[in-house]
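In the block that follows, a single chain appears as structure tokens, in the form predicted on its own.
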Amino acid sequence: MQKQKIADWGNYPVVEAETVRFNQAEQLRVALGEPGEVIAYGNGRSYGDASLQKRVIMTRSFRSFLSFDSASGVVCCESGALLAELLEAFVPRGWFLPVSPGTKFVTLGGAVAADIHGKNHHGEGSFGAHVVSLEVMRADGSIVRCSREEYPEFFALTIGGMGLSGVILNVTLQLKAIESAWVRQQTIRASRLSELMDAFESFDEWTYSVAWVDTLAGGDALGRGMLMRGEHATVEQVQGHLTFSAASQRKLNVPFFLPNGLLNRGTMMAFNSVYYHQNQKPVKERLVHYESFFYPLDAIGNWNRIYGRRGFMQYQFVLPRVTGRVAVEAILKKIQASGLGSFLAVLKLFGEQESFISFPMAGYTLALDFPVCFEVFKLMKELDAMVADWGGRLYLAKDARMDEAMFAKTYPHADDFREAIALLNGGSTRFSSLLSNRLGIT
């Protein structure tokens, strides 16, 4: 055990914590014998304080592959394995992740705990929908093997449960069969928000879809952006390319924190204009490697440092589809009126989902990145009221400042989840995070 300063990807907040590492289940059992509050910490790719506490269990050393059925594509891995490690091992064999977020540097355990979503939620659901079974160590050192058939209530509580039901040990996952490492990508340029949403809804039979939104464009160009849609390319479609070739993305790195304030409204407006106008065609189709389609930001190491040492916060909300158009437009106008802007703004369409406290619901989700400053806290408080009034909610894995009242109002099963976690946390060792304490869950 050692003390060190840790943070999640937003570099806000930064805390001093006692960190415990393990590579065998028995070592974890001994660590959990120490009383007090504790939470699992994977690769630090949640954005806020969901995996922060005074004492954390570091899971990255626990990352072995345990089994793989080449006929069915079912794999079992220890929870500290990265999605990147699964891709490296199984894409050459013709298998891909069933659901993938915008980075491959997430642990399997973190993917389950946050019930991550991807560009295909509208048709294939969240990560948890493809989990076959789990093994979870409780605070008393006991191990629960659970699935939809075995201890289904505990299984449902753990998927999307933000690590509060225990430390996930092993994950058995159903992979997706693919014919190549390439994606047939179609890019559609939209001159305003209504065009962007029309494009989403006109072609929802595409497996993957995601849009970049220019949050600084106003007037008739409000919400302009580009929609990227994709399908895994077949063998016939990749003629002239090596079917399962490795990515040739140029790897860059941000070696140090940039000065606070370098990323400002002026620099963001310049970038957005260049990015939007780089493609003059209304529709463009090409073949791209899965790395550039799913993980464009992973090509820039430590890109979170561009926001400076103060860090940044991602504000990601989802709104019901019936109110999504009007509400997203109103929120973009509110952001513009504040004089602030989001460097990265990503829009996706969700399908139906019902769970304890997983984030998705049928509707539109918009993720916005803001450098940490006083004005941003004030803006986010105002946005909270708008999101709640429109029947939406915020993504817990990205949050660093939502209050208890907002959580209770926008997550319909908040009380049920709180009661279930209270029953599980009856001993001297309790699973809790700064997030769960702030939201009144623990």
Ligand SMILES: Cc1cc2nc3c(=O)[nH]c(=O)nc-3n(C[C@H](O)[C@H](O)[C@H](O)COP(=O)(O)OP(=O)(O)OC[C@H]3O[C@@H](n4cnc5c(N)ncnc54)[C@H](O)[C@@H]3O)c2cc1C
Given for the second form:
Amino acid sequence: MQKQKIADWGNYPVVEAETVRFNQAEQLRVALGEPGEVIAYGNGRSYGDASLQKRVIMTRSFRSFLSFDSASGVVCCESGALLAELLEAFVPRGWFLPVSPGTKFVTLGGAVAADIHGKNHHGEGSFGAHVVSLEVMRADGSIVRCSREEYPEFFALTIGGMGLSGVILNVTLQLKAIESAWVRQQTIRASRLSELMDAFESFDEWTYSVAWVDTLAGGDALGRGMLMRGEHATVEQVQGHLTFSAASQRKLNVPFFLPNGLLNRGTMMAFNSVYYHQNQKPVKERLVHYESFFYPLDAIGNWNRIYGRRGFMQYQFVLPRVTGRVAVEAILKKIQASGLGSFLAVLKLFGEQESFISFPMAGYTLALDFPVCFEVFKLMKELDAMVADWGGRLYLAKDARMDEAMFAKTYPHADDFREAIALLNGGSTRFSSLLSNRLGIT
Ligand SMILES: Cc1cc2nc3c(=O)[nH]c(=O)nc-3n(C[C@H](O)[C@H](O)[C@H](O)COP(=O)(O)OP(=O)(O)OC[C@H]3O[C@@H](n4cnc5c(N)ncnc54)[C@H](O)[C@@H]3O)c2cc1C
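Please supply the coordinates for the form predicted together with the ligand, as a counterpart to the form predicted on its own shown previously.
Below is the whole assembly, all chains and molecules, this chain first.
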């Protein structure tokens, strides 16, 4: 056991924690024998405090591949393996992740616990929909093997359960067959929000779609942006490229925290304008490697340091499709009026989903990054009221500040989840995070 300062991706908050590492289930059982509050920490790619506590179980050393069926594409892996490690092993064999977040540096355990979504949620659901079964160590050291058939309620609590039902040991996952490592990407430029949303809604037969939004453009150009949609390319379509070649991306790195405030309204406006105008044609189609389609941000190591030591927060909300158009526009106007800009703004359209406390619901989700400062807390509080009034909610994996009342109001199964976790957490060792304490779940 070791004491160290830890944080998640936003570097806010930073806490001093006892960290426990394990590479065998038995070591984990011994660690859980010690009473107190504890939570699993995957690769710290959630943004806020979901994997923070005074004592954390670091899972990265527990990452062996256990089995793979090359006929069905079903893989079983220990939970500390990164999605990047799965891609490296299985893309050359013609298999891809069923759901990809915006970074491949996420562990399998973190992907299940946050029930992450990708650019294909509207057609293929979230990560949990592709999980065949799990093995989870509970606080008393017992291991539960669960699936949709075996202990289905425990399985449902664990998918999207933010680590509160136990430490996920193994994940059995259905991969997706692909013919190449390339993606046929189409980019559509939209000069205002309504155009962008029309583009989303008229082309939802595409497997993947995501949009970048210029949050600083105002007036008629409010919500202008670029919709990127994609399909895995077939063998015929990749002629001239090596079918399963690795990306030739040159990796840049931000070696240290840049001064706070470097990323300001002026630098962001300049970047957004160049980015928006780089695409001269309204519609552009080309073949891109999966790395650049799915994980463009991963090309810059430690990019979170651009925000400085004070860190940053991501505000990701989802709004039902019926209110989404009006509400996203009103929220963008509110942000502009505040004088605070978001450097990164990503819009997606989700499909239906029923679960305990997973984030997605049918509608629009927008993710916005803000450097940590007093004014941002004030703005986010005001945005909370708008999101809640329009029937939306915030993503727990990105959150560092939502209050208990907002969580209770916006997550319809919050009470059921809290009660179920209380029953599981009856002993002297309890799974809880700073997030779950703050939201009144534990
Ligand atoms: C650049 C970037 C882009 C992103 N894009 C997306 C996106 O498109 N879609 C999306 O859904 N998310 C996205 N995320 C968020 C990220 O996918 C999730 O927060 C994910 O949970 C992080 O996984 P992790 O392994 O880093 O886990 P951590 O951040 O360390 O932990 C996240 C949660 O998982 C729990 N957990 C981790 N491992 C285990 C385990 N073995 N057993 C039980 N619980 C466990 C933790 O307790 C915590 O509650 C993005 C993050 C970044 C930095």
